[in-house]
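Shown next as structure tokens: one chain only, the form predicted on its own.
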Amino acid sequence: MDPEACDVLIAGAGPAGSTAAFILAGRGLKVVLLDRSSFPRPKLCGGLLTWKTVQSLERIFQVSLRALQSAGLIRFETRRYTVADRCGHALTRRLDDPFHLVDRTSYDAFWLRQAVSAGAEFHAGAAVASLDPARCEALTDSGRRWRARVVIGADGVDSRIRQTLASAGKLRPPRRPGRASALECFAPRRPGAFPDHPTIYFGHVRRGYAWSFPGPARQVLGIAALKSPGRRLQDDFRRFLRELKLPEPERRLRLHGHGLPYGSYLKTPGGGNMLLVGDAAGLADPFLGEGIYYAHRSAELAAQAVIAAFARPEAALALYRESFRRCLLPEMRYAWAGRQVIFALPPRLYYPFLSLFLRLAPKIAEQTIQGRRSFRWFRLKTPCPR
């Protein structure tokens, strides 16, 4: 049976895949978007939007923050954050630019609807089962075969597209350890039980951190870390919940696990006519794990490369690699280097080191996390060419 043809096949309909689909379909390309799930679907994530993420959404989708609030995507907004340790020390700072917290289930479904409204063809329950990089063909687990000019892998940290390219020798996986395990649970909010703003905890786990993010009805509690020999992340998380002094029933909350790209970023995000974006390219802040911004931004860069190389799709990867290395790779490298400095310390010293920096340079710290400054020596950012 001959494969069905399209201009761009996108595996994964999360924020990265939907962003690429929105841009490409809006330019008149035939875009097929596949995902193993139907939407809305559950998605584990703290759901924090930084200033740079909001700016990207406004630019890409031409949608205002007020519109996102009206659509019910913003579940919490705050101008404060706290960094704490397991000994009860804590440092709270006020932000110039607020953090916005979203529910990923409704957030992801919203951007998928924008992609479909722009003309993308969405197929739920259709995961890529096998891939032929040479022919740019994909077979789904439902038996449907597609051939595209370009394939975009937005299929997450366990990306089938990335695995296939690595097996075919078309990309070089990073040598550095860069995949973390993460656990989350959801506790009912009670007056005074939790901070009403994001809190990051250091010292509860080696080479990682824990968090508490507020919501209207429930608190998102989580922990993430690189693997440490002889330690179970679940034990560290249960200990963290006990030290939060949760009631006994809440300490036995159901835990949900997922992988987190935590330094596994690629220097060349793809191979042949196949591009990788978001988690599939290993794009999450190697220090604090922020991934939503990098999902939208990498997808924007990949889509722009595909449009520019439409007459010669084999040139799309080179164009994407150029903008990727200019706009995203330096942030990954310098955030990873900073993480290495901190994680070389014993866990009990993570908080003292960071709290000292936050006391000495609070604005620089905030502007770096929010994206007004670069992780590259904390320089003020100049707009990256689009």
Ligand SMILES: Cc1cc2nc3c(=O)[nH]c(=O)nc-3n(C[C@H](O)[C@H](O)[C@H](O)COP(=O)(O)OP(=O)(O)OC[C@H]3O[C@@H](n4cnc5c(N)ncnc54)[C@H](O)[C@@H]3O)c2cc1C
The other form holds:
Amino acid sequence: MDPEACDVLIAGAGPAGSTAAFILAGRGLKVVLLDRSSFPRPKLCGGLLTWKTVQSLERIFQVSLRALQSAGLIRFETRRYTVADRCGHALTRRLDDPFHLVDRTSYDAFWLRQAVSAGAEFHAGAAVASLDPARCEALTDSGRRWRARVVIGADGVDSRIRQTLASAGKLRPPRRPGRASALECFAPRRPGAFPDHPTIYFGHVRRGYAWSFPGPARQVLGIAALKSPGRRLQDDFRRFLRELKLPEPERRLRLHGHGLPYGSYLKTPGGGNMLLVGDAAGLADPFLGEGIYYAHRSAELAAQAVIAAFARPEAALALYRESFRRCLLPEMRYAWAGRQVIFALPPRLYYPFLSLFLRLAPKIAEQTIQGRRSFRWFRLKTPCPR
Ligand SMILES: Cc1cc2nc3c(=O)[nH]c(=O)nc-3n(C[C@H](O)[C@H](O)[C@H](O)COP(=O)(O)OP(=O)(O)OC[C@H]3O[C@@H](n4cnc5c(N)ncnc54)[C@H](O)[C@@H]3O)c2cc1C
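So that was the form predicted on its own. Now I'd like the form predicted together with this ligand, please.
Below is the whole assembly, all chains and molecules, this chain first.
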């Protein structure tokens, strides 16, 4: 039987997939968006949005922050944050631009609805099982076959599209260590039990960090780190929970795990007519693990490349690679270099090093995290050409 045809097939309907689908369907392309899950679906995440993320959402989806707040998408806003260590040292600061916190279940479902409203055809429970990169074809686990001019792999940290491209020799995976394990648990919010703003903890784990993020109903507690021989992240996390002095039953909260790209970014995000975006391209900040911004932004760049190369789909990857290397790759590289300096230290020195930097140059550090500056020499950012 002939495969079903579309202009663009997108695997994965997280923030990256829905963004690409929204832009491409809005330009009149026939877009098929597949996800192995039905939505709303849970996604393990702290849900923290930086300034640059909100800017991107406003630009891409033409929606105001106020509208997102009224829609109940943004659950929490704060201008304060704390960096802390295991010995009770902590530095709390006030930001110029607030952080926003979202619940990923409703957040992802919201952007998927935008994509469908723009005209994308969504299929839930449709996992891409295999691909033929030469023909640009995908087969789902339910046996449906699709052929597209371009495939966009937005299928997350364990991307099937990325693995297939790598085994077909169409992609060179990086050699640097680039995948963290992350664990989270959710504690009931009790007045005064947790800081009312995001707190990042250093020193509990080697080559990683822990966090406590507030939400309206529950507190998100998490830890992420690169693998360290002979250490179990679960043990580090349980010790972290004990040190937070949670009541005994909460120290035994159920832990949930998920992978996190942590330096696995690619220099060329795809192969042939297949483009990788978001976690599938390894695009999370290699130090703090921020990935939502990079998911939306890389999908925007990929979609623009597909539109520009519509007549010659084989040129889409070259166009995407060009904007990717200009707008995203330098951020990954410089954040990675910075973390190499910090992770060369023993974990007990992460906090003294970072808090010294925050005391000496607080605005530079905060503007870099928020995206008003680049990780590249902390330069103030000029808007990246679209
Ligand atoms: C514990 C944790 C905390 C985090 N906290 C933050 C944070 O506070 N702020 C932040 O900015 N980032 C955070 N991140 C990173 C952020 O969650 C990711 O970078 C972001 O979700 C990437 O979006 P994506 O669309 O690329 O992938 P995903 O959101 O993972 O979406 C991928 C989609 O692909 C689907 N899929 C997978 N395989 C297939 C297949 N074969 N066929 C079809 N569909 C498939 C999945 O069902 C999923 O819906 C965190 C990550 C973790 C693990």
